Every structure is written in C-alpha cells, then in structure tokens.
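The form predicted alone is given below as one chain in structure tokens.
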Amino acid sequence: MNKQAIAQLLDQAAMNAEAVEQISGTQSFTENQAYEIQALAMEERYKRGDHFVGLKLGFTSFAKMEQMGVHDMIWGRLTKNMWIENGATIDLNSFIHPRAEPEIAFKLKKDLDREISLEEIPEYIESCCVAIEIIDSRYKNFKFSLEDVIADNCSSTGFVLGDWHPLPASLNNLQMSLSFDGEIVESDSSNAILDNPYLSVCNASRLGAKYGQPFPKGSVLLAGAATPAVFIKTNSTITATVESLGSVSCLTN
C-alpha cells in the first residue's frame, strides 16, 4: 500500500472538510501501518507550520474496548491549530460531522519518554483541567474500522481547555457532564475513564514510548471521554463540567 498517498488523502480531507471513503474498504492494513499513516499525515500539517502540543487517548472505557473488540486504547496527536480558546466561537463549516465529548486534561511538567507508574505521576504532571474534545472523522457517514480511525489521527480535530488546577489526590467519583445551551445531554462519573483518570497518564506514556512519539514538557494530554460523543449543531453553546474542576465552553456558528 502507498502509505504516503493515504496520508495525503486524509490530510486533504481534514484541511478541506470533505469526507472520503474508508481506506479499509479497498485495502487491508495493520494497526502498526495505521499509526505510520497517522504520523505521515501529521508531517503534512507540520510542513505548513502547525506543531505538536500533546496526545489524546481513545477507547478509555473498558466496556467500549470490549464492545469494539479491541485489546488496547488508541491515541492521536494534538496540534496547536486544534487548540480552541475557552469561550471562543468555532465555525462548523470547517468540520464535516463534528461531535463533542467532556474530558479531563493534564499538563506535563517535564519531558516524558518512557512508561511511568501511578506513583510517578506527581513527578511528571503539573496540573489538570476540564476539557472539551471536538472529534470529526474524515470518513463518510462517520463510519470506520479500527485501522481507519487510527490512520485518521483518531478523529482528532479540536480541544478546549478550562482553568488549570493543582493535582488532587484522586480524580475518582467526580460527576462529569456535557451541556448544549444549558441543557445536560450526557453525563457520567470520571470513573468511566479507565476506572481512574490517572491511568490515562500511565497509558499515554506507554503508547508514546512504544511508537516513538516524544512527549515534551508543557504538552497536553486528553485523558479520554467519560460519555458518548454528541453531534454539534450551529448556534449552540457547548459546556463541559467536571465536579471540583469547573467548566469550559465554546460557541458554534
């Protein structure tokens, strides 16, 4: 398979907000090849002046992993151009079929290039905050195989961060919700994220090291969604709230 050509196809689909057919519909490829395509597609963005700012995890629900028949989380790269300011308005014409998820984000206090344990997290993580992730698959009808979504940078498109807070002793049993125009549309406990959101840090360190992705000081980690993603409509105010961490919002037009 021509991995560079597929990477360029997905890059153009993201840049032009035009959906393409699933790659797996015509070609068979492995999970490792999918990550190679993802890296090549990101290089196209970097050539245009964008740059890496962090990682996001997917399938951080054990139930979701079992449902999808996968054995591990998936991950994608975050870039500066994906970063949306808290309270900003986003133009939905820049997306294909965007969805929003409530998450918890972490900020690295120093470079991380190996797998770490839960006990080491305070040494490497500076702070945490509530976040909204905007996902937007580049595939038609938002349908894809595991390899398709990995190649497409795990549908990474945008993220909004709230105010940073010192790390609490625990992030368990926190109520998390996603609201549209003040009405809660999804909610769950933070335990939905790997039974312990701090485990996202450990797994991100493991996956970054496995695939050779540097994770430098100041980088952001999106720990994974606590609820199903919700389709975004125009002229809406989207708000994610996490108990004890506050809330974060963006508007659409």
Given for the second form:
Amino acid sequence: MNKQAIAQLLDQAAMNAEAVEQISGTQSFTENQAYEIQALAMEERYKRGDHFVGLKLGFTSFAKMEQMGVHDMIWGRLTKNMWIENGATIDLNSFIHPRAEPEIAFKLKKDLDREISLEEIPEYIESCCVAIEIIDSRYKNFKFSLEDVIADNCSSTGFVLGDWHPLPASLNNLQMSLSFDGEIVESDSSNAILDNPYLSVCNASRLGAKYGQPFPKGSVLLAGAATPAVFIKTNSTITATVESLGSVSCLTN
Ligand code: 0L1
Ligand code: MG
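Having seen the form predicted alone, could you give me the form predicted together with ligand 0L1?
Whole complex next, starting from this chain.
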C-alpha cells in the first residue's frame, strides 16, 4: 500500500470505529514516512470540515519509552472534533477500545515555530489546565510498532480541558489521578511527565522544528500522561485531578 492508501485506511478505521491489522505486519516503513501518513490521514479529516487545534505528546514517561524500546517522544495532532466539553457525555459506540489518561494541557501565547528552552516558556505559554486524554488505537488489540502508532496519529481520539490557570513557577510534585465514579484507578506525581511537565513544551518545540510543523498561537498542547492509560467503561464518570489545577470530567454512555 502507498502512503495515501494507508492514510485512508486509518482514517476510515477511526471514522467507522473498526480496528485494522497493524500496517507493519505486512510492510515496513520509516518514522518519517509514518509522520507523512499521519499528515495525510489528518487531511482526510480536514476535508470533512474538521480543523487543527493543537498537538499531543506521547511516550513522555521514561518507563513507557523503555517499555516500547524507544528513546524519544512521539507527537500527534488534535482537532476541533476531538474536543469534548467538560462534563459532556461521550458515546462509546464511536470508539473501538478507548482508554483515558490524566494529563496537563498548555495553551500557546504565540506561534511556536522553533525549539525553545525552559527559560523561554513564559514567553510562549499563556496558561495551563488539567486534562483528560482519550486514546483509541485503530489497530486490533491496541498492538502496534512505533511507526504504526505515529501513522495512526498517536492514538489521538478525544480530550477534555479544565479551567485555564496562569502558569505556576513549577509544575513538579503535583499529585495527579484518574478516577472512575469517584474511585481512583491510577495516580502518580506530575514528575512522571519527563521529570518536569514544562519539558513537554520544549520537546514539542523541538519535534515541531524537526518535522517542519509550526504550532500556531492559541494551540492546545497535551503534555503527556502521568499514569498508564485505563480502559473506559460504559455508564461511568471519568475524572482527572491535578493538585492545585483542579478536576475535569466526562461521562460515558
Ligand atoms: O501517551 C499517549 O497519549 C499514547 C500515545 C500512543 C501510544 C498508545 O496508544 O498507548
Ligand atoms: Mg496522552
């Protein structure tokens, strides 16, 4: 299959909520080609009226990188149709095997079009908030290679954002948790995100520069999960909490 055919296959899998076999099982492709496929697949969404609103980083925990045998983060695109209002109900029939992650999100104050340092973050980032990321691999059994998952837009599917807060001096040592119906199912310190969630911004800027993708002012940036992702159940309330940033929820039917 050529890149366009793979992009269309993954786009249809997401649209119809029907899993496909991992591409790397039958043909090999490079990381660069995987990002090209991701961009082509997103073009299919944009043609239907959706649009880019931000990006997410994946594999931001050193444990997850080690587990996957990789040494760098991956990034995917967030779109308007993935945005779920805080407190809204999501229809699980439109997903394949969705999982939730507790995250921290940032909002860009100006175009992020070059690699920036930690010291430059206040110039580029306006605010932060607690977030839930919903991921849903388009591959059967959530099984994929690094190239497969990049082509599949890093499993990006949905995100819920809380109230925006001015940037604190530090985002370290904050307790983060994911609850189902008020019961905590996963929790960890914000340090699980690259030892410092602000480093996600620096890494997003580095990856954007590497792949020739500037991120416009106003974009949302999901910094990566602090805990493993947890399978979502029907008829439940999913809540992510970050100490000092508050909570955000969505419901499932
Ligand atoms: O951390 C993430 O948002 C997940 C990135 C893609 C890998 C996965 O689907 O677990
Ligand atoms: Mg995530």
